[in-house]
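Quick heads-up: it's one chain on its own, the form predicted alone, in structure tokens.
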Amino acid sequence: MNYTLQFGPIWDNRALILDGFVTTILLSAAALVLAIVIGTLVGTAATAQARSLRVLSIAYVESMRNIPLLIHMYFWYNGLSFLKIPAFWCGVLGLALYSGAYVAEIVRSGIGSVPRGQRQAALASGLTNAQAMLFVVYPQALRAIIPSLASVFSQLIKDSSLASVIAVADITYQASAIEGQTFRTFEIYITVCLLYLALVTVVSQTLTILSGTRDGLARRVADA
């Protein structure tokens, strides 16, 4: 069989994979503030001194994690339909939440390996407990989490495609359409892959970068 590759169909279409690569932009950047601010809220919460606090963060990641994401998306679109949440929202909702399980574990892992004696110093000075978190804890958290959260922020930015499913019009949805137009199916999704990896590694190794670490992209190639 002789099959040659057009790409003059999918360059026509730009309009739509451009479209589409702006709101799989927008949905992922919307979903990992999200995944952010859930995650360190219950990171927190999990290295509380209160038992309940711990027992309901615990719940949450197991909760959220042993659910397949692709469940989460369908649960805010058809199973709370009546609540008539965007289809856009609903696939931001379904990755934060699922993200956020991970970004929660990375948190408290990130703040265990901070040694008790800064906080109690710091709650020495006269800081609060939450300027105590804030101003000496998280920073140095943040440091040691910051390639961790690299890997989980680049699997979000994949799932992100699973939001197609529900009618959001990212870029997985866009070239479906411009695959039942075509028909060049190697085509569309040879150039949906290129996309997602520019978007992932730009993402990753931006990260990489500001974490200050040796292990990037560049760092590998040069040790390899």
Given for the second form:
Amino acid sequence: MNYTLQFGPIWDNRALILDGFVTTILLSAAALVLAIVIGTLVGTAATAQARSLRVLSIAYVESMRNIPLLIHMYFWYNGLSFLKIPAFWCGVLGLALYSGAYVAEIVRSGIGSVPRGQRQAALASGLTNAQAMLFVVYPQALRAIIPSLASVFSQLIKDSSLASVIAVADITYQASAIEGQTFRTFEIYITVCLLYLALVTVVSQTLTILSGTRDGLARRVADA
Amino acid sequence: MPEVILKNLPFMLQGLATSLQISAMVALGGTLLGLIVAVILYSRVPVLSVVSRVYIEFIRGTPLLVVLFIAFFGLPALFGYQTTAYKATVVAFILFIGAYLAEDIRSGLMTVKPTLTQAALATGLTQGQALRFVVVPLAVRRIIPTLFNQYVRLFKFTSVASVIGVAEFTGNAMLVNAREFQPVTILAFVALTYLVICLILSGIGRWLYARLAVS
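The form predicted in complex with its partner chain is what I need now, so please give it after the form predicted alone.
So here's everything in the complex, that chain up top.
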């Protein structure tokens, strides 16, 4: 093993790495918001009374999550290339539609974990259907699903690296570029690894702490 | 079937065979690795369990693509050996999926009641035998659905290998697309094929679970 580790060239390229890191965060954040919207709609549809809505919801979840993410990205980038959607948004769309299916599954199980009586009581007290969901069911479901959501979110952040394949200049893309210039192969990829690890850890720990305090808060209210 | 698919079917199916081959090897290797790591964590083997924890946390916080790049570009540069895209893929995927499988198998091991181990030890089995004949078989049967979820995930992941030039299904399909330029048709065919195989895989998982389930 006559390879000496040199992190100097990596440090020299810190501007590029930072640029890619910011793109990764923006990409993940945009996809996350969209995935939550899709997941909430599809997940709620799965618990609807109407059979057609339930079937549609299952069809969405099963088809989206059983197709590789890379194919989702190619679909928007290559398949619909005539639409000329910028690569960044192709990445966002691919990620959001794919992860939305996972979020939907979690939302569905979260709604299922709220006792039926809660919704009935809300309706009986004069809330409309939408109000009952928004003010009674969702808040309770949210608390139950935060740990699973945290794991889907960190999955999404890691999955965003695939956007580099469709030329989104995220951190993985910049790593390849820097690798091509400096040939410090191992160093650059390890650096990127640690950055992803840090980002994922921060996001999942924040959510865990958040759910802890919320739970604690709820318990304190209940105790009082 | 559209003509463009029929004409290029043998080439794409060849890629699909490679995808399936990689998946099978990685499923086998990954499960073995996961089992070893899970048993190390479960038995609290001194130094090794710390190493295992670090390995799991590191892999679970890292994207597959970056692990793949490290296995294909980074490690050979660091240790000065030659590798092929195919070999690097198998190594990277085993290391990657092994970490997830280890966590799943470990949580399966935890569901086996300690009284069962005690009973096994009381009948004269050694620690190792108790693990091998009592705890592991029970745990694995309980987590079959989770295992198959990982196998499905793994099969989808093989598409990423095309990025470093492995001639698997997605890679071959994109090559066909480069020549024919009918992306919608070709991608739809590819997506449908993945979908069907993934659904079959999860079906097998459910069937096995129903047959082997223990309460």
